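As a starting point, one isolated chain is supplied in structure tokens, in the form predicted on its own.
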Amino acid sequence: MTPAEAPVWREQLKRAIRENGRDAHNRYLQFATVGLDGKPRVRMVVFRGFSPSEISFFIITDARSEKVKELAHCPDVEVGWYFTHTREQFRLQCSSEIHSHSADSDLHRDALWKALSDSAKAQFFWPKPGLLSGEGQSLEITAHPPETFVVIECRPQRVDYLLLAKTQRRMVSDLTASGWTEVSVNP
């Protein structure tokens, strides 16, 4: 185990994204949080890209959703991501940070908003998630990101990579004070 600046898992993940890109479902990942009641919560989210430094990645959500409250209580998350074509699984333990409308000039938030389709943007103007159908009020549609649009930045701290192809391999990577350590383990 030798510390590395550019972790192997990141190149494996970028390659898996590229090689599985033809299937839209490979952009979906499982996002697990700790509920306010201490119980696990998992939901599907969409990968929205890496940060410019590639040390983190982004997903988006509605500021009124339960996951935002859960992340304020416990910012630790686990992401599960399976790529069907290459048969690779990534489990990423991450710290998270919420980028909201109150953040000072957040270029990532603005860029992610601009990249959304009109139908994806429309969701952030709907009534509050979780209310009974027909209850709540829609927000006024604006050209700029509304207060309800937040970006969740996930910073991996531990990555468990599993290749399930003919020759199975597994590698566990941990972020330490001196960089990433990576070790091969039995699948």
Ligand SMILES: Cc1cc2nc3c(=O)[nH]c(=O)nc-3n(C[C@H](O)[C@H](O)[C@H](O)COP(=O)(O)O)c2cc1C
Contents of the next structure:
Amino acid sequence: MTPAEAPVWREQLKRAIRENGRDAHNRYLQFATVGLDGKPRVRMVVFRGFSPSEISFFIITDARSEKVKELAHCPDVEVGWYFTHTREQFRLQCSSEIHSHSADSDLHRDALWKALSDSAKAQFFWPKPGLLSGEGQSLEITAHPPETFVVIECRPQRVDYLLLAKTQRRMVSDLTASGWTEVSVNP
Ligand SMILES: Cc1cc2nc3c(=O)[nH]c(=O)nc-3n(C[C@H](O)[C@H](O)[C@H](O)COP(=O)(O)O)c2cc1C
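Having seen the form predicted on its own, could you now give me the structure of the form predicted in complex with the ligand?
Next comes the full complex, and the chain you just saw is listed first.
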């Protein structure tokens, strides 16, 4: 187990995203939080890319959604990602940080908003998610990112990688004070 600067898992993940590009769902991941009642919650979200330093990655969501309330309470998340073509599973335990509306502009938030299609942007002006159908008010449409648009930055702390090949392979990586350590374990 040697501390390493650039973790092996990250290159594996980047390669998996690339090699599974033919699958429309290669950027869908399961995003698990701890509910306010202490029970697990999981839902699908879209991977929106790595930060420039690649030590974190982004997803976007509505500030009014349950997951945002849950993250205020417990910022620990786990992401599950399966690539069907290469048959690889990544389980990423992450700390998270919310980038929400503020007086200072936020480069990540601004860039991710600009990259959205008009139909994706429109959802952030819909009535509050989770209310009974027909209840709630639509918001006034603006060109700049509305307060409802938040970015969740996820910073992996532990990654459990499983390859479902003829010879299965499993590797667990941990972020320590001196960098990433990687160890092979029985699948
Ligand atoms: C394929 C797919 C992709 C989705 N992508 C996102 C996403 O990127 N961000 C998001 O907030 N919700 C996304 N959703 C909706 C979530 O799964 C979930 O229903 C919604 O965010 C409300 O979750 P919450 O009430 O637990 O916060 C997606 C759903 C599907 C089926």
